[in-house]
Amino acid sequence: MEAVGVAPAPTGLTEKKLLDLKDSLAAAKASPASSPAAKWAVKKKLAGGDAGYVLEDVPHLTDYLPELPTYPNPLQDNPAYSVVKQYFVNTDDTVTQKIVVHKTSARGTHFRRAGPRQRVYFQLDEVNAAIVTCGGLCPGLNTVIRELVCGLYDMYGVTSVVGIEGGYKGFYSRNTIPLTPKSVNDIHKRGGTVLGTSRGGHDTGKIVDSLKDRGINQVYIIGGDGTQKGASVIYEEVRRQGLKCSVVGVPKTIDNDIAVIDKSFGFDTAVEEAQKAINAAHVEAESAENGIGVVKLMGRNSGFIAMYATLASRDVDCCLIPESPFYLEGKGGLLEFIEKRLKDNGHMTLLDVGLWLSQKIKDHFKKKHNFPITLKYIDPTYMIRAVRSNASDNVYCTLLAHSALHGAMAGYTGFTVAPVNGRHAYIPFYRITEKQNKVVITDRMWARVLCSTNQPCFLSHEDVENMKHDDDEHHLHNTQLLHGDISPSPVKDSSKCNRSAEAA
């Protein structure tokens, strides 16, 4: 099944007015009449069709400057994409969140696909465009900052590219540096960004007077789900103040735990790169007597990286993510378990546990008399975060930033961009920052890695059931929003098992 659709135009006023109801109910719960910034962080663009079709538009500037003028696309004369043909996205193309459906199931929520428009809402040397990253540093964050760079002179002739130092507070404590293609030649072959991040320093008044000051019309955003809802309400201030400034989110995480998108630039380096951490606990645990070898991986919410490099590596004995409840004592507990490896086999590796396991395993065999143990605890946490990006990053980065920037240069703003099912998207905001992405244990991929390891599944058939619940409940909840349901319900968190350690 193809990811990418048409949207067909709304079909009758009573869908209609049922979204618009929704959209107004949802805004009077959630903001107070005194926050006008506040009722535009709830705002959806909502257009309804046959079958429970729901596109999710993302904000364009003339929603609120509707005389804005128009321009061709400087691509149609550029000789690197002469030769492409039907190079321009036709402006009702959509993306599909679920490729995967029953014939006899609506067609759901869809997204704008990405790409470039025939027609502009900048003249190139109106624009004024800014970079800026924040959070914790991941793979792939100079290769986003370069790819903008070039992408914005190479494709649109733009030369008006500053970076903003230090994460948000630099918008408003720090100058800004100029950037160009010559600057930013090398900076993909090194890690961390050479921007500058950190974390908070978010003051909205502050940063939209900074982007009036310095005549920023267009701001690229380079975060996580924190940054990303800073994102927001940075939008939301500058569309209040009827500015015309395009604000764009990069989602980055290199815990891949963001929701509705497939994964995250920087989540295939650190998978890679956990192959050696992984690598070098096998090899102690193999050179001692009843040898364990234990590694932490990033993933405190979410076990993406420890479940895909235990799938990579197949040296792992036992792979734990905060997802997957286990307990230590008692018959089938952990504890057991290793026992029972360490017997079979000499020895064995232990994926995504911390300092508090370790000592809870060397605390057990201290019990065990005639049974020794050599234990080795590795953390490779910032060794992974702070790597250059492999190929496959630094592709995925370069299409993530062209989307981008594509997406400013036609007029839209308020959103976020990533694949959906293979096809790059313009996502609004609130959809990547409602909630986390998670493993999920009841999927046939978390079955995969159980079955690589042989370690027990630590969970009751009870414990199953619950789960399947909870995902039928969440499934019965979108398709209620689908038909105009104005009244949803949270989906609950119903794990009854308590988690003993909790991954970092």
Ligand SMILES: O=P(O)(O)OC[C@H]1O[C@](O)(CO)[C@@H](O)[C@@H]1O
The other form holds:
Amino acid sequence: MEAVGVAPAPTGLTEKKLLDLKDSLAAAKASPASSPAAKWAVKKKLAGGDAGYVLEDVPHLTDYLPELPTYPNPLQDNPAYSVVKQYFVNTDDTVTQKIVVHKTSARGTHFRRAGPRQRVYFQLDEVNAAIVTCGGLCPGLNTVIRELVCGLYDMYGVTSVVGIEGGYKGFYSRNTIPLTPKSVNDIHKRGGTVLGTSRGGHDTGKIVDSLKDRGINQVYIIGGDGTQKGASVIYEEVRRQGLKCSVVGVPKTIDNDIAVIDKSFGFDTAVEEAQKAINAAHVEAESAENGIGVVKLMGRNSGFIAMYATLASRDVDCCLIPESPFYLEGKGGLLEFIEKRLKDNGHMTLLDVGLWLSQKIKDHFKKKHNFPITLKYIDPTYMIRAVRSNASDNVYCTLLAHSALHGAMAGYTGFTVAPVNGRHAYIPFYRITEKQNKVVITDRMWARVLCSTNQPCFLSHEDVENMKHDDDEHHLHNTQLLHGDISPSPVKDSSKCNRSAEAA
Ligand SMILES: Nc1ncnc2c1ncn2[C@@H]1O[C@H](COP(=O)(O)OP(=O)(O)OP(=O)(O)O)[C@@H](O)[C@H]1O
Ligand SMILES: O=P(O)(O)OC[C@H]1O[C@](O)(CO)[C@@H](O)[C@@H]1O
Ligand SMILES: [Mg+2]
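Mind sharing the form predicted together with the named molecule? What's above is the form predicted alone.
Next comes the full complex, this chain leading.
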């Protein structure tokens, strides 16, 4: 096990005081190497500055290969970029995690700003890049693949990029596919991933062996929380073996439940696609006496798609999400609400929960005399994620891919890339894998949904107060962590922390 994960940043910020990690390191030493506290202390690379400024930095190849030579960035000779006023990102530029501050606020957590650097750590003919997609489908996967390939070729003169087929297991069970700007030219117009994808089959040892055997020195791993955890362990093994190989994650999830980042790619497309289903349900419901339309959307643990689809549509009478408990029977329950809405409007549209709920509603109204209903159930689950990405997601995917490859060329590794408050940043893997984002039902966004649908919130006054209290405790805990007032707590089981998740 390495001693400490705290190292000076490779460029700039070196003279700034390193954060005092006494507490966490002491906790790490006192705990077994595999304990969460030990892992936490080993993984973090923090630097401090003035007024409570903290940089949660990402690893760099020179952290363990200090003698690596650098080369001028070929982008400076690229005619397309000759008009750019400032070619390169200042090495000291960082992106703040919190943009709403008070006069007395500490500056808080920052991440390294993404973008091209003046010096790169790879020669053009040295790069052998690989791209892999894992997990479920998401609109935009092909665009990210395309733009990684085209960006590497066009901006950095790279001529060796391969695709790994069928997710992680493709590293050791399949041949690679050569990827060129020509072969990927039209793929952004298709849904899915041209590389194929899978769940399961992550064997870190075999994957790293495959990287070595194939001479791959940049690996771009596109996938959700599970995939990013996998990327993190690949990075750790690559580092343990002292390999010159940048391991880069591009976060993907249709559910938009990745912590820290503004939004995941494909989410906008999914919300837009969901409108078609909601519209169909609304038209069906409106056209029948006591018509009910039920639409099921994706989001196993988090209801962002349902929440945004509801707000976008305004045709939804009730939006049900995993974060907001509801009850069916009795006073204030969902069935009572449906009955009232049908009496008032003659129809209604409900989002989520699907077949089970549809059956319950049917059973309920069957028992009632003189209250015939017509219920139509629409399940567009896979339709909203199998489509090609829309225009804004295409642009977003392009920037993501470019940020990713600029980071790899600049020698960064063990990071994931995404916008934070509108600026692309390099984020350590642990920040996006330790917690899943949830809809915070004590936030204003959920209140906007309740306001637009006029549905009951199904919670007692006491429930709401408890949730607010949980959120306050959570914020206090984070603030104390930042100031080093307490040792970090073990990573929470995301399935149990939905009431205290930080706001999106
Ligand atoms: N903790 C982990 N360590 C190593 N590999 C992992 C880990 N969790 C998941 N993986 C691997 O990552 C890949 C994708 O994981 P998973 O099926 O959870 O999808 P995901 O990346 O979370 O995407 P989605 O958003 O669709 O859920 C699988 O090959 C799986 O074996
Ligand atoms: O059916 P699959 O491919 O396993 O994917 C379904 C799941 O993947 C996700 O899209 C992302 O984790 C979930 O919302 C959904 O429940
Ligand atoms: Mg997942």
